[in-house]
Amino acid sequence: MTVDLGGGFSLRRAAADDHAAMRMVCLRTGDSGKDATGREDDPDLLGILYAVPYQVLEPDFAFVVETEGGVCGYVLGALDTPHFNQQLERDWFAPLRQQVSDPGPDQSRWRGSDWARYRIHHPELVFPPALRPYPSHGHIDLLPEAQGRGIGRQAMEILMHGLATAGSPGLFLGVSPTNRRARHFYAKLGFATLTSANLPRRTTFMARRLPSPVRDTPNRGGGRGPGRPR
């Protein structure tokens, strides 16, 4: 599966090969959609935590967007949201335990990735009930490049329409609180912000209906995409 995207960028499944691209991605846009690069002392760490579990454990709703100088964005997706963290728990953290070591929960001592490291070890997989009409999750990543150009738009579209035909009644998404710009996206693609007091505090869920996939057809058309937020 290939679709172009227009002006150069296509969007495809992504792959195994495709891991490195990813981390890299994810480091670029990893401080609420601004490059992370100078923040972390391991630049794989966030790709580890937020993009390839994606390609690996639901690989039908992970995709990459590219240009001719190769991979410059990402939208992932998981179709069922506490199946998913069951996977993600047995399946992806406790193994790289095994290899990552815990910095301890004294927010003072951390330095660099040690707030991920710690993650790893003690990851936020949550589904409160507020989430329970929208099962589904998903983010995006976009290099700069690539943002500004209806590409984020596009790409949320094809993931909408792929889980809502995987039989998905609804898509919620986690964003930082302080990335403007990324609320303002996805409120323009339908997505409310949902308000709770079983949701944590630290993140802003926005959810919206997925729509029957006999009416919801992706549209091709244009708006701006933010990277991902965080």
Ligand SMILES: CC(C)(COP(=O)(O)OP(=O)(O)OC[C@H]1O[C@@H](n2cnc3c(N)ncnc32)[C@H](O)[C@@H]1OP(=O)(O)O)[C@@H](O)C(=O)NCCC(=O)NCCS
The other form holds:
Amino acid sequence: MTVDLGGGFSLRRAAADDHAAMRMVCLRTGDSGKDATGREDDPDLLGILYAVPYQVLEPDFAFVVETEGGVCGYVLGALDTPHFNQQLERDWFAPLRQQVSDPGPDQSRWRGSDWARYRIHHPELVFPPALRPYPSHGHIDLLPEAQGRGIGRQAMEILMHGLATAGSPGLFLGVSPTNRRARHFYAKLGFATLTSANLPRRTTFMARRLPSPVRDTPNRGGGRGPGRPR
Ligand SMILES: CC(C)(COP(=O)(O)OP(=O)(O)OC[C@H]1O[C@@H](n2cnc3c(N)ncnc32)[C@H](O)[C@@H]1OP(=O)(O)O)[C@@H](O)C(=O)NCCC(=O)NCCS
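Same protein, different state: after the form predicted alone, show the form predicted in complex with the named molecule.
What follows is the whole complex; the chain from before opens it.
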């Protein structure tokens, strides 16, 4: 399946061969949407935490955006977050801990990518009650050359359509509070900020319901539903 996104960009399902490119995109967008290269001493850990496991554990909802020059973005989803979190702990973080040392909890001693090493040993795999209406979650990152061209909207619509078709009633995203651009983008796509005391404070959670593909056909007032792969 390949979807033409226009302007020389296309979207296809991600494969294991894309892991290096996914890690690169994650690094180059990993500082609240900006390039995190200068901050990290291990260029791979961000992608190992936040991008690659989706292709491995949820391949049906992992897509890359490509242009002539290669992969320039991805959109990733997990259908059932509590189930994904269990898999992530058992099949991803547990083996990784054998290879990465824990820098310990004293943040004043952390250097470079120590924050990511700590996260591998102490992942925040929470699913508080406020998220229950939105069991799926997603991530999207596009390199600067792919931004501002409508690609993010199309990619998110494809992900939302896939999740809705698989039966998900709702999707949430975790956004850095300082990433204003991403918050505006998600708001444009119908996501609202969740406010609940039981949500972790360091992340802004945005969520929206997904139309049931059976119940909410476009002509029956179901609102602006997610797009379909063409
Ligand atoms: C955030 C991101 C995914 C948005 O994708 P994009 O392709 O640049 O956005 P699009 O061009 O599809 O814009 C979609 C809509 O959002 C709006 N939008 C995008 N950026 C905006 C901004 N900074 N302010 C206001 N609206 C914005 C667009 O106007 C557009 O609205 P419209 O469809 O009604 O015209 C992309 O810029 C990106 O990957 N940034 C770096 C990584 C990142 O921050 N990822 C999110 C981490 S949570």
